[in-house]
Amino acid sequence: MLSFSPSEEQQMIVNTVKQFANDVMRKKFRECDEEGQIPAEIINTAWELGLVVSCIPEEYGGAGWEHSALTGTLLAEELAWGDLSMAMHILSPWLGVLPIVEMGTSEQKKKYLPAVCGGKFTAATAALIEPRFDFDHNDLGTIAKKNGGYVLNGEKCFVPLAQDAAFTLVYAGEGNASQCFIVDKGAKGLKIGEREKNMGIKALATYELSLKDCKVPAEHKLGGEKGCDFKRLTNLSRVALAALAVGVARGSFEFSRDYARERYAFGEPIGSRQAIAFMLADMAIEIDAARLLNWEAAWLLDKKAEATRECCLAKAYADNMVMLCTDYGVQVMGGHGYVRDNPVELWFRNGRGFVAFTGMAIV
């Protein structure tokens, strides 16, 4: 039988992040979204809260936490609860530290993870969509070749904060598998472009990379010569932002059921009108399941078993089903769903882009 019960680690992570969304992000979240940019202050009180750090082994400067993907969906809903932008860009470190705790050589690990393990945020990132219509991240149009290193050509974009990471994990097709190689900041062939201009998550700074001719050391791919365990990074993505759309759905929810519940209409609320209150219902049962889902999913990730069928079945329903709640969030409102005076269609545009952040997230 599952347990439901979290242990009392994890309901100390999930308080923590919760006080702190509440208390930080939300009341944030609308300036961030209008100027493009997340305080500074902001991503180092959430550093502080040592959630990115935690599963780092002491030896490298970390807290020796046990990687658990289940401990992780707990913590990215709350934050996307608060804020997308703000829960994108603190997890960003993630994608490239977690890759390496799991599947890191000993000289990768002593390399890159002290890196991260500071006072300040540190930003490290991966690269893996590419800017193409028949993007497959199982065939991937950026090309690893072995020339004593390794040479790497070819385009991302999706990036998150590559113009300050450390280092970059960047995807690329070895043969007939996709790997994974760390790429330093500043290595000649990398070239970052400019920032890209996105319908929504705007307070969180992503870019396109070229890579022509990159050089990139032998020992630099992660795992060694027997690479990395590609499919299980894909999943421990899959269900990282299938929780990040769980709580951008509960925001939307909640704040959509508080306003059926106060905004009065012909002398009752609307939300004893059916047609409010049928969405408000689906939206709770959609939310719901699609968590559950999610948490099998990530249960099996922490038993080492075989979860891609889970993990994108997953992933598939929260992409449908954050749309349908952010979507519902602005019908409820009528009207003023529209304005941007409401965080609904702020929630609406950032639910929008699940099924384009493919890579973007890991726990």
The other form holds:
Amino acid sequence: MLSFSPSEEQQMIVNTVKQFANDVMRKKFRECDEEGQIPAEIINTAWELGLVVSCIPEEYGGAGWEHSALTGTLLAEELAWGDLSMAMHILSPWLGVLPIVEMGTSEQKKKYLPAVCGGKFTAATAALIEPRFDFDHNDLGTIAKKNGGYVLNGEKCFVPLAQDAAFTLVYAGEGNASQCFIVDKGAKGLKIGEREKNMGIKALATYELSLKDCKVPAEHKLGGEKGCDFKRLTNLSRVALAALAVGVARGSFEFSRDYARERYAFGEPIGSRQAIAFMLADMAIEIDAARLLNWEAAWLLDKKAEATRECCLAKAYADNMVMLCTDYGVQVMGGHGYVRDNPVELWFRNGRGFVAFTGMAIV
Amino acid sequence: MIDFELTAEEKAKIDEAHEVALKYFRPVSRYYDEHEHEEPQDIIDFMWSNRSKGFVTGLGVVGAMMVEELCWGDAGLYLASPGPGLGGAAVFAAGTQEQWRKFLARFGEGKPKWGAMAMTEPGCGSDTSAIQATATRDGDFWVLNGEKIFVTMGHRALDLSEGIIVVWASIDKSAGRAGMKSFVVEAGTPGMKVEKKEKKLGIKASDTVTVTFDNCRIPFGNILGKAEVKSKTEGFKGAMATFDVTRPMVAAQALGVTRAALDMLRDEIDKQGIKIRYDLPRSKQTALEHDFIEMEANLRAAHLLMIRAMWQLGSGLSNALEASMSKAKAGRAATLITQRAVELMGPLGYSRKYLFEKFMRDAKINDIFEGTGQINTLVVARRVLGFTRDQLK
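Can you switch from the form predicted on its own and show the form predicted together with its partner chain instead?
Complete assembly follows, chain above in first position.
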């Protein structure tokens, strides 16, 4: 039956994450962006909320909740409202875990899932993006050659937490298809490059990564011989990123809206002028539009439907929406939006990134 | 639980409306565009004899989606279809049960009938506080005087059937907005006259007329809402509640036309062997694919905003913000998408051999009636900022 109300359980999760985002993330996010790191205690507090282990089956040490992409989008939005770098850091283990939970062989589950079910944050990650402007997730430059096991060769970038990750899911082309290979920490031929410097998400540690004749055993191919459902993984990533985009945009909208109510010019609040007020109205409309579009896509994924079209539409829409809203946030505040005393410039830098973040989060 | 699933029954109703649009509306769509003011009698008779199927009520999510389907067939013919229309929606939103019986029962019996709404005047549109029409109490009657323009379906409601018209007029000019009330006038009431029939850019199968009131006497009980002038805005708010229903309904109309344009665009490029590839990075998309994806995403997002507003209404939730959001978004999406479809189709888009140019003309009205896009954006802005109409003009 048609409904736009989250379930009680979903609402509880949202409330918990909302409070964490407000009380913890929002207190430190500027400092983290300036310093390029996130205090371990924030990450560990988030870990204790149990968001990541929730979807891992009990037999492997998790909470065994049924995985829901829709619930994932709800909590991703709240985390990103708190801060995008922290959100991506907190969610990064899902990059390693979710594909294994959904598509891994029982050996892969046994071997890798318990490692991320401890009491402290454990990094796991995925390497999909490659450093070229015409990067295509369906036509990867990183190649897997079958040779008993597999030999991986190629260059990756934008790999979150690669330095600390217990294991990395490396995506590589095998024949015409993109496949996923589990590469252990310290594997021979895997070289983690220097930490990247980007326009935004400065607090998130991302790395370049090179694979030179990196050998992985045959049983490390995600899903075994038949491989994984790469389309579904990219779709789960699309709804994750679109949800994060909604969270960032909402942050910018709320902050600039409050400013427009309090900032006086020519004897009245600037929000009393349609030129400003209409920007805020457009932001409110576009944020809701993007969220609903993304909810529908995630809902289809939860039904295990083929939803590539819907997920692509939701992601494309959110990419435009978040740039518009974060730009308007700066514009509404004028010079005060441009200085780093205020957060809207940070959200503006983060907002542009979504078009490049392919596969950097998954729910 | 967030859920986008419609029941099999609901889907069947929507499919049925689509069949009507495809079989009955679309084949004569061009004809009635080229023959403005000619009666689409077959359509009228068909829609009237099938009125129990609820094609045109527009109430609830399913009702709105049925309207969307009919407008996919032809937006003008949807408007021309007999039924309570915007006038009925106003009676439904602001009337008593007795008034429902008195004014709405007729739409279930006898010959085809239409309902209309009269708000706009030569000197005012969105600024309803400037309405000059008056209603003066005279014992058990109200006496209406004034001139209304842009009355959708006024000719068919008042000249061709025993329909109704909901008229906005002031009972106390000194009270401003608070004195503004709406009244139901039945067809054939002396003193009410239909004058000019407008020639329009689009939705030509629908009629748009001027209605004048010259000492037009109606029973006292025909007022919608209370007759007293109370606090500053109370009476006016009641009347504005009509918009909570009609704005998403107009959004649904907009989205029907727009989807028609997008579907036809897809069919045409498909004939050339071009398939839209969704799963491509930006650098590999063609300009056509990039445009198409943007259009399709906007259409779907606008659709979801519309059904959310309708769902809220059906769930007893307040939806004034979301109703205006859906209208502003759908009006703009309709305008941009149908214009882009003409652009992308080049000479085929511009030619009257195809329907693209008609969709573009028909779509435009949706960003104008029931509050222009700008008025709806203003409503949204006031609500998100928490500003009154005096704080944000």
